[in-house]
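Next up: a single chain in structure tokens, the form predicted on its own.
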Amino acid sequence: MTSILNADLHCHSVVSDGTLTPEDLAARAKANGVELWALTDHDEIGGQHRAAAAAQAQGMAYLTGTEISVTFADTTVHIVGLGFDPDDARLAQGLATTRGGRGERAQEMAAQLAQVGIQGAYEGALQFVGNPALISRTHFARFLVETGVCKDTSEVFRKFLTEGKPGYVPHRWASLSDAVRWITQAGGMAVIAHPARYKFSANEEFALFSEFKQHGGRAVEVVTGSHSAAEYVTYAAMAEEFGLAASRGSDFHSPDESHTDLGTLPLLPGALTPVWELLADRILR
């Protein structure tokens, strides 16, 4: 397999904060021409066996996946894991620990929203949750749109749930070293997700890439739904500078909310080493 492969290695199902089942995602990926797929639910691997079976039923190659929330430089950073053993006990335990604080955080978010006149937000958000242990800002955003407080989720995040706005409650996630270790011990590869989203200074970004590599991280998302064409070029150069493989993924959550559909991104730049070349023995067919 080369870089001219329609691989989509970043998306979310109802097991975390997506709106489609693993089976429906697999069907959508196949319909859009995806040849290699991974489901990467937030801090959760409970959908992996379903996703792998659905991919097989669709005739698609599959890599196991997850997206781990990490606190780095007082910022939430996401590390994607690909190609790991989905039954690895240490990975499962690490993810369970990371998920543990979400319920308490959600109650605090609802309390802040109540102070500005929005009642019942916790119960409202729960209506949109497939897995209550993974209640997140996305579920609150859907409630605020459904009840007419905001017209869309973009408006929600402009007015609420982000730093300095009502409903924002920070969460301390896993450490970078923990996340990379859980993935690699389970036989997988750690990938920095959508690096342009973090708005780090040049020094902070250099520190992230340096520490990530030092801990055993091996790849970065170059082509992803939230990157611009210029950012593809920037992070292709970063991949080369740090000797990292390159990944590609839409970060698809929902047909109604996601700007980038499964399988519709540009291909990886040809000079880079695709993650799937290094994970060839982990691909399920």
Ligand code: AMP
The other form holds:
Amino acid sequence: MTSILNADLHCHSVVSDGTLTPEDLAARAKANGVELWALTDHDEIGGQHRAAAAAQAQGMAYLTGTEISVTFADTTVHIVGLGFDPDDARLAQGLATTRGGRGERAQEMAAQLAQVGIQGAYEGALQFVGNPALISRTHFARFLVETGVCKDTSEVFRKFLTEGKPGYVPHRWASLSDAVRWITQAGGMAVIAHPARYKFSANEEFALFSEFKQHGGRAVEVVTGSHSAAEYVTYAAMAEEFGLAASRGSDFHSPDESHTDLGTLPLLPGALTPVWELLADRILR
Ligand code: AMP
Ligand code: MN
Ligand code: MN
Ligand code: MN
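Moving from the form predicted on its own, what structure would you give for the form predicted together with the ligand?
First the chain shown before, then all remaining chains and molecules of the complex.
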């Protein structure tokens, strides 16, 4: 297996903040030519058995996946896990703990929105939630679009729900070391998700990559829906500098909201080691 493979190892279903079921995502990935797929719901692995079965029904290879919310240097960082045992109890417990504060956080978000005249946001967001344990900012964004407060989700995240704007509630997620350990102990590999999104200084980014590597992290997303073409080049160089493998994933959430569809990004640059080469024995067929 080489980098010449249409692998899409990052997307979301109704089990977190996507709008499609695992089965509909599998069909869409297959139709778009994806050859190796992973569903990576935020802080959740409840869709993994369905996704694996749906991939198999489509004749598409599958890696188990999740995307863990982490707090590093006072910033929310996402760590993708791939190829773990979906029945690992310690991973399930770690994710349950990470999800734990979401309900209260959502209530506080709604209270802030009420202060700027937007009533009923908690109940409104809940209408978009597929999994009661996983209420996220995305569900609030859908409510604010549906009620006409904003024209699309990108306007929502410019005006609300982000630092300094109404509806932003800082939250302490998992630690980097815990997230990497939960994934690794369950037989999987940890991957830094969309590194260009974090707006870190060079020193903070160096610290993230070094500490991630020290904790046993193995790969970084190079080609993702969150990166520009120039950022593919930047993070390909970072992968080489830190001896990390590379991953590729659309981060697809919804046909109506996502600008990058499953399986449509450029392939990984040839010189990198694809993370799926290291996970060959974890691929389900
Ligand atoms: P949460 O885990 O509740 O903090 O929600 C984070 C989710 O909000 C991300 O996974 C994205 O789906 C969504 N999100 C965050 N920032 C943006 C943005 N600028 N534009 C669109 N979606 C965003
Ligand atoms: Mn999301
Ligand atoms: Mn993410
Ligand atoms: Mn994601």
